[in-house]
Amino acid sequence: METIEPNAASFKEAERTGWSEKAPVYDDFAGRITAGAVGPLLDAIGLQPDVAFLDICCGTGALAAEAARRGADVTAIDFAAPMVAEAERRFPGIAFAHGDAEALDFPDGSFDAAACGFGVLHLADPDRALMEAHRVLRSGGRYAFTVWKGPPDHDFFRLVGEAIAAHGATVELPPAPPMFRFADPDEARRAMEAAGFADVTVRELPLVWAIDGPRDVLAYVEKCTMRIAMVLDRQTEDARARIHAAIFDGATAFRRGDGYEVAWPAILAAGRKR
């Protein structure tokens, strides 16, 4: 099979560029799914009114907004400036700022609680990010993160992975951690404990994406993926067309009665700073 070489951009740079470009349409696709994890994330950290809460990798601000609605004193950061701008537009009055999850610009012990909704899997050094979250928490503070499960349990990643394997060329991407590393509950627990968290719990969230039809799956590939988009960008035009056709055909299996539903399970890990 043909191998296609990567471009010069680092994984972190590619992620930042990609999310910067896709910020305006995030809530039309991924945001409809990630919304289902907002409540469970805040429940996992036992968020109370008047606590200082940090939303790491805040995206367009849904988690921060719910934390503020629950009465927390919210600070939210993201490394993609257009995501921050979109969050500010949607939720004026919340303190959104540009920030790096791997190098948080806050003193030790600044927050009572923190969370990262689906950001860890996009980081070049997720272990550093977990340690940074631990550092900025006060003693007894709680932290939680969510990531996607991988195939075979996750309908979207299974379908897209099979389509690329059957019709695409092997490509080389910028070096990055395994995308589904923390989809393994034991690995999620181990990483949290290595970062210093105690009383770690890991559970599955059985999220579902309700869509109008197979074209929504193709649109998600284009508008709300990073690594998959990088793989497809490096394909020939013919290979990319075959992959798209296989995804569309496979997505017809998601019909449920009068609509379509895609199983989109996630993993939620939570712990406490001693």
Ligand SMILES: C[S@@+](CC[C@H](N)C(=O)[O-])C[C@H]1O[C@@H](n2cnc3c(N)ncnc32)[C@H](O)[C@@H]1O
The other form holds:
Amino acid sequence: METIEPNAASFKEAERTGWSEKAPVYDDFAGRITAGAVGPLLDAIGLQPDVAFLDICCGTGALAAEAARRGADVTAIDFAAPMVAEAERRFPGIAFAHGDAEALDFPDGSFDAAACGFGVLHLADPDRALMEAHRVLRSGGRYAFTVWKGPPDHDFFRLVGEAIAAHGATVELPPAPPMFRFADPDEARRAMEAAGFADVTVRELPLVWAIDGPRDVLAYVEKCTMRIAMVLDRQTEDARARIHAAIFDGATAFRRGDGYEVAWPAILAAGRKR
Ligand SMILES: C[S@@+](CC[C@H](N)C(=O)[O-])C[C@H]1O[C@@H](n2cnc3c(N)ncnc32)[C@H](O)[C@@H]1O
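Moving from the form predicted on its own to the form predicted together with this ligand:
In what comes next, the whole complex appears, and the chain from above leads the way.
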């Protein structure tokens, strides 16, 4: 199989560029699925009214907005300026700001609670981000994050991975941590404990993406993926067409009654600062 060299300067810059481009369509795709983790994330940190809460990697702001609705004093950060702008447009009145999860611009002990919805798997240095979340919490403060489970349990990543393996060239992406590192509950727990968290719990969220048909799966691939988009961009037109056809055919298996359901499970890890 042919190997194609990376074309992005760094993983972090590729992610920032990618999320900046995807901000306007995020809520039509990933946002519809990540919304299912908002309640469980806030429940996992036991969010109470009037606490100072930090949403890390806030995207278009759904987690921050629900935390504010529950009465928390909310700050939310993201490193993609168009995401911050979209969040401000959707939820005026919440303190959204530009910020880096790996170098939080807040003093030690600033927050009572913090959470990161589906950001950790996109970070160049997730261990540093966990330590940063721990640093900005007061003693006793709680933190939780979610990540996607990988194949074989995750329908979308399994189908797309198999289609690329069968029809595409191998692409060398900029060096980055494994995308599904924290999908392993033991690894999620180990990383949380290494960052200093106690009482760590890890559980699965059986999220499902309800869609109209296989075309929605292809649209997601095209409009809302990051590493997959980088891999597909580097394929020949012919290979890309064969990958798309395999994804479309495979997605017909997601039919359930009158609609389609894509199993999109997640892992939720939570802990407390001593
Ligand atoms: C999959 S989206 C999740 C958005 C939102 N939390 C949700 O659950 O829908 C990942 C987000 O992480 C942000 N992100 C990635 N790396 C980051 C970093 N180093 N610092 C801050 N935000 C980052 C991206 O810009 C993007 O908005």
